Amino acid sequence: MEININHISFQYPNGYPALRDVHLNIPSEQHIALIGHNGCGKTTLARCIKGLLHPTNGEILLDGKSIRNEKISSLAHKVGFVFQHPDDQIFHQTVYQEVAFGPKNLGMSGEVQVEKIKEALALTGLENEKTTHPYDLSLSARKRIAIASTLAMDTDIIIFDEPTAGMDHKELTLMKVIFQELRNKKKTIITISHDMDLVLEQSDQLAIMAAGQIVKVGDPVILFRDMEENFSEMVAPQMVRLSQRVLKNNKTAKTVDQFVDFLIQ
């Protein structure tokens, strides 16, 4: 599902301005990256997506839709949410009743319910813990709980905010499983992340915010190539920076496996 953002702004009851003039286009099936320093308006500019907040001006398209009068009830069918911290969203019982809540809200149907949540418990790696109470899981496996209640939604747009802040590397290594499951279903994915290294890894598009702006779209490895010139308060990735003073002819590497295979090229 391809969304349009079309010169959005968005201030708060207190008068700050969190967004000003955003414009931005995301292909559908695309992963796209919003980066930058705290308080840039990454996650403003997310709810306004989800609909949780509605733009003070401008508008949002979803395949060529406004969404200005649509509900969130009726948006739960199309955008999911991830939200940084899994406490602010989980509130049943037990993990089982946590990942069903949203197919059940949705209207599915009993059979294609059970599908779903299955494969949201597999996908995390929740299966032997259907009975347990979210809160006597660590904050990273309730963040996994989290991620899987919004996959158990199958919605066509699917936003991270911070997912793997506090996750080991074996989660982290879940995580890259979960966005492969995700294109391979052609889902549009938007994740918000300081994590740097997952970003040039994973996304299609990285956009840069700054004091509420998007001030620069494009490919992550050029982005990040060219960060230290443009954007000298921000650290690029690893492999960028490694890339760049051990590797020839302007590559860069995405991975360690891809770094091993330019150098020895």
Contents of the next structure:
Amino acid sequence: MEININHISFQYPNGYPALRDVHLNIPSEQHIALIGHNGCGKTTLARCIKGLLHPTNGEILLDGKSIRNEKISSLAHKVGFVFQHPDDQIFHQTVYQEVAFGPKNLGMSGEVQVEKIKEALALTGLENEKTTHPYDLSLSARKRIAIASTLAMDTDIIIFDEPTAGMDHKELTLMKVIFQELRNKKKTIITISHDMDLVLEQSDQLAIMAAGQIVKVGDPVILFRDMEENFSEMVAPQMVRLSQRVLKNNKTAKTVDQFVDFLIQ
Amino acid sequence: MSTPPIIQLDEVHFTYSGGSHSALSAITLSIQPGEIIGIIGANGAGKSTLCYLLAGLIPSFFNGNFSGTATINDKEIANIDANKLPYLVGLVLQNSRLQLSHMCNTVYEEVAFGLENLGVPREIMLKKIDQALKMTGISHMAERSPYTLSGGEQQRLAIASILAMDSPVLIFDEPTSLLDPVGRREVLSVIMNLSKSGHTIIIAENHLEWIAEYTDRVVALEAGKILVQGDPKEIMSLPEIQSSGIGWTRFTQASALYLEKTKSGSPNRLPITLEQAIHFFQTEQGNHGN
Ligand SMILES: Nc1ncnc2c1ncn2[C@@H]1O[C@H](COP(=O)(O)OP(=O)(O)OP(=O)(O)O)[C@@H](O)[C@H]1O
Ligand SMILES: [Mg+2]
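Mind giving me the form predicted in complex with its partner chain, seeing as the form predicted on its own was just shown?
Below is the entire complex, every chain and molecule, led by the chain shown above.
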């Protein structure tokens, strides 16, 4: 599903202009990553696309249709949103009930529900936690519950707000499988992240925000490669820094595998 | 070393009440004043529990079965009066929301909260608050409500409220998971610099490159036990670090894959940091003549 963010602005009740004339097109089936400093407006933009906040100016179109007058309940069929803090979206007594809530509310048939829930629990490594109380699990496991609940709704658009914060190596590997699965299913994905290595590996397009505006959009490899000096030390993705120092002809690898391929060609 | 350790753990075992396995087992560890210690481990390996223990939250906040000895400045941690703890140790929690006092209307008041309870003279207090806000880059939002901050801003506030108390031992449980990369670099440099003024720093992190670059010693946990400890620039590419679920930096991964694909013999040690990796690949390329 294609997303057009058409010159939107947003002000919080205290008057703070968190979004200022944001313009961005996200083609259907693309995985776009949204990065930028703390407080630049990433979560605010995500809330607007999900219909939780209404832009003060401008509008957002999904497949050409404005969401301005669309009910949250109808938008829920199209846009899934994994919150930055899992505790903002977890309300049930067991992991299973939590993940089942969305599909039920969307009115999926019983059989489809069961299948989607099963698949979502498997992808997030929660099959054995069905009857566990979410708050008996760690923060990163609760993040996986939030991801599972969103996956189970099988929406065309999925927004992840900091999906990998606090995840360990194994959980990161799960996350990569999830991204691949969503790609196979032709979903449109927006990932908000401070994990530059992840962003470089996973996204087709990179949008950089600063102070409520989108300041750059483009190919992640090129944007990272050409980023200013001050960004590079410990900040640019590891493969970009290693490529710059080791590979010839300004080649830049996205992944570990690609780096080694470039090197031994 | 000749100085006595500031923290000493001997044969520490801990099982949460109701827990089926020990969260910490046979932990023996001494930490010198001014050291920067990294704690790594897959989620569930015991990083947070070790932080709670060192911060004096066991058994007062987390009940369970404890054995062994754990001391700060030769005082048994569990016996230290809760009011006295901040004079010795401060902990930044992994979940920054839990750090909020829920008693304050502004960021400034939130940072002042802990200090007020310590009875610090007003002049010193104001100075420490300003410093803490500055170190975490949130001075400009001092008058904002803590509840309308972005995720990263909230995490900065949690760090500021602990830094303000200026305890000699500072423990950070994944303090930068929500910080932007530039902010992470700034805040971590500030934290690491505190060791120069004598603070002892203990930091649990999933961000392996940071741990490798900036800590003096790393303690790797697996299933509640110390798997291995030592110089991070030497031990973090060990096979057991990878197999315990901690993983490797991409620099280590790339060199391991390179050796596998070129079927070269393996060197004594795989590189961990960027500089080590550059050296590794330059040497390899030199040897192979391309
Ligand atoms: N309810 C609110 N009232 C007032 N200001 C707010 C509110 N929520 C957020 N803000 C401010 O709006 C700006 C954008 O916030 P947002 O949460 O979108 O940032 P972000 O880019 O997601 O940051 P982070 O990387 O820290 O998550 C920040 O300066 C934040 O302090
Ligand atoms: Mg955010």
